[in-house]
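So this first bit is one chain, no partners, the form predicted on its own, shown in structure tokens.
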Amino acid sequence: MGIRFILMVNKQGQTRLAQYYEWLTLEERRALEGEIVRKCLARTEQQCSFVEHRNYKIVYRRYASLFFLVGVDNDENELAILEFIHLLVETMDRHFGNVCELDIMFHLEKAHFMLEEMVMNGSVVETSKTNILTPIQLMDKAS
């Protein structure tokens, strides 16, 4: 499958957007977002970007005020995620202009159908930026 969810968290720990490809319960879901947040913001930035955690490995990345984190099968390659969160980042960058923690919250739904563009059942369908933002632009201009 690959991709199993995706995590934007602040520097406080506090979840700011999480999609998930596979099924878990709430209590589940809080409980591995509380051990993993905990365990990525605790390293320093000497340390590299990979975490491995339960059955997963995790790939994560802090963009300003920003950790992105994504949960990986552990056969998946470490340094495309990385870029794959690049690339996502360079494109909420290119729709907020210089993406922040305030334009997650008040526009949490743009910032999933981002995702919803990007990723389809935990694989990477689109990396087009151009692709992924134009039904953005569409919507924004029809409202």
The other form holds:
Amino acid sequence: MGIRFILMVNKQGQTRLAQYYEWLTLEERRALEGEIVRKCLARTEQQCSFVEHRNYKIVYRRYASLFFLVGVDNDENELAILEFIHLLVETMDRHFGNVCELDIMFHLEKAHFMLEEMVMNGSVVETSKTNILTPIQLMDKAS
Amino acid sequence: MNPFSSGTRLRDMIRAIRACKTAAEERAVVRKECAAIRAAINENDQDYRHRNLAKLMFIQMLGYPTHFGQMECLKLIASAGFPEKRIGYLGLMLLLDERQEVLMLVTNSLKQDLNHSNQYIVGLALCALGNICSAEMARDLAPEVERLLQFRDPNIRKKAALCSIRIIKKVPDLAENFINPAASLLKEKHHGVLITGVQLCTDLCKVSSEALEYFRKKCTDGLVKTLRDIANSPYAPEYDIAGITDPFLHIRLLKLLRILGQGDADASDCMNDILAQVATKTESNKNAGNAILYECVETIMSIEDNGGLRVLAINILGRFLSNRDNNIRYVALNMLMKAMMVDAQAVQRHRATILECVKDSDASIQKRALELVYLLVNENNVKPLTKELIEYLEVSDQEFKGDLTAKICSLVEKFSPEKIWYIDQMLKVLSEAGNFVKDEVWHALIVVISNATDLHGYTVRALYRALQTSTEQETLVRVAVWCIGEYGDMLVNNVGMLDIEDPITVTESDAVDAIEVAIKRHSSDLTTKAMALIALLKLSSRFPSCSERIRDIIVQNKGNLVLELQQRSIEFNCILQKHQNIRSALVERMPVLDEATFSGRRAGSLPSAVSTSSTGAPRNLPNGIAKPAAAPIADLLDLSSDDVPAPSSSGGDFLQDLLGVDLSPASAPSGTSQPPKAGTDVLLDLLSLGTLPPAQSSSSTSDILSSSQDNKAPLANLNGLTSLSSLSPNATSPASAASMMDLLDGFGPSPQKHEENGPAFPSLVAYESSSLRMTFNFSKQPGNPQTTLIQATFTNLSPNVYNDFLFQAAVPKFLQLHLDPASSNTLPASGNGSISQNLKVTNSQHGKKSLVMRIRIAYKMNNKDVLEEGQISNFPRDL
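Counterpart to the form predicted on its own, namely the form predicted in complex with its partner chain:
First the chain shown before, then all remaining chains and molecules of the complex.
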């Protein structure tokens, strides 16, 4: 299992999406999110996108006001995770059209559906944006 | 209508939460919403069920408990419509985990959905199963998943593949069922199926060696071909990232090849060409390309040796390392750590660049680089590398100093070629970042200093100089204070000058100044101040001309609010004032500390202390040869003898004890009854030997001390001591109090006498009640110090005759007791006669533990049975 969790956090440090692929209690999650967000948000643009925290490596990337943080195992390819974050953002862009924080907030379930099509049990399932979005568009049409 | 009733739309709830200005407001909104949702659940409200679940997911993301909604997920999953199922499964994955018993209830729904005619519903069920299934569910549903691996739609096959990973991780026994279906997935063209199939094979290899062998034999060629096809494929818009087709698949394939090639020359050989192609042809100006190169390098490093490829890989890392992008540099450092195991020489070539990375402004890069430098250091380059690191220590960030200091200390200790270099480097570290140095590190430094007999003068002068410039580094101050205390005379007289030193002129009063600064500095902590007090006591005898001033400083601390310092000051003041004759012996220089014992204890009890170094590698310093301790006091302090029971289990305390810096209250050694506190305790207390059990004092000193039992000393002499220091209650009994007084006063005049005559012991009123007195007279057989002959004499203090008089005694295990028959069993009234009885006690712990005895005396008085019991623990020491 490569990916342990995926977080989307805004500039104020508020969680906008959280998906864990390993079980943590609510308290552990809150503590972990707090610590990671504090660490990552304090870093500058020039610094690298990887932060070591406890036994995780956090790969993060900032898009406008939103931070995408992915916690991975230590032997995961950090550069590939960065590329994955970009793919995730592009996918959401294609669906929402210039995705922003509010899109994710108000369409949390859709964001989760997309993530579900991309990652399962911590591994990447699909890398084609069309394949990822087809089931979601189908559902939109049906309802 | 209540705006927060369950009728509010999800959108409205999110708006309400967003509008909250404080955390308290947010909590209130969430509480109201949760209450409404609970109510809706209780009413079994069908219409808003999926809306409520969506709200719960949002609330859970914010970090509030939502367990009450778990059953709602199950109900939604069981419903027929796709949108309900969809949100139900999402809730299942977000709100539940495999540990919850509710999950059992979902197994049946999952089974039905896995067999559903709608492939999207099958996909949902697979996804949920893959994310949360438990071992039990894995067993129940594995056949379904296995079947779905051959489903007509690739989108189902890819999900079934990942679901299989979860299953074989939960139940590794099932792995063999999946080997064949997994192998057939590798032949597919659909990227989603390929990437998940490769992942499944990778995980199968991890749980089953059988699978590893199978894939190695049957699939290596096919995987190499797939990788070649992907690498050479024409532009594929759907999977293209920066001109590369599906880098994710590249990386997965390289990972699996790595596992297949590791430890197998044939398989490695088979993939050489494609690895070389990927390593040379991949574009390195975009992140995607670099991600592939990175993975490729790791595979080259892991598979069986091929010289040419490794050179290629190291060159790629070299290029990465000089890249301007910090991400690339980070992964290069990461990979060089792994390359160290394969080709240390090649990594050494990049030493200068790596060292530059330690000084980077990015904490992640610093940390990686420091780890790498730590691995790079060996005997040959330790000097220049340490020099660089220490120079950087001066300018580094506060947060980084802790890590850096620990690493430098560990390196210096591990590789130091000679003692003077070790001491020099440690002094530099202490002056720069003393506050970050761990206790065991400066303890070790003191042990080394103590062993470097010819460097004592040099060290104390260097420390004195350092102390002039950096007074804020706690550990520097401690080490300096300790050394000035021990070797103060060498500081003042420039003893043992080395050629490299500049002579300095330090007067006695300058040295005392340094200590005084340490004790008066507000930021000094308790340990430092306590050490400073001891140093002052020591200096008082080294510098007679300053002794008045030293006494003044000590007296100033008599009123210290910290009990420990107050007590030390009062005790030391007593020594200075009233016991001049023993002072010089008391404050003798410490005997050389035994390095082997210290490092042994350190390694034994503190394995984590040097976690980064390879488990307590012995340092290259030659062990100092312990010189025989000359002074009696040295015996008292000498803890290196083998039979010393460890006063406490933690090895770290050992040196603290030696240094007299242990501030924990004296505790009785466990396993023995509280030893009688005879006179020597006071001396031990005076020396603040912390947890040292009194019984450890060695024979020569205590002989002298405990045998000077003449009662000439006025009690008042030590009033200050007895009233303020924490003496045991026993000590307040007149007999032992007197002996305690005397031992200090009586020490000077004629200590020789006793040594010549051998010990003699005064008689002791061992037991006294209103009706009976028992006295013991002691004698020793010459040549058998362990055995004591005791003559017990019983005297009747009542006006009645005692009949059937019986004396019984019991002793702890380390003693052996032999009772001779009593002279009579009738004790005449009013002291008109006595019974005597001989006892022979053999003390197997002679010199370490004192005698102790429980007694019981039974007799008949006026035909009534009387029983008297007691414990005797005020035996003279050293019986």
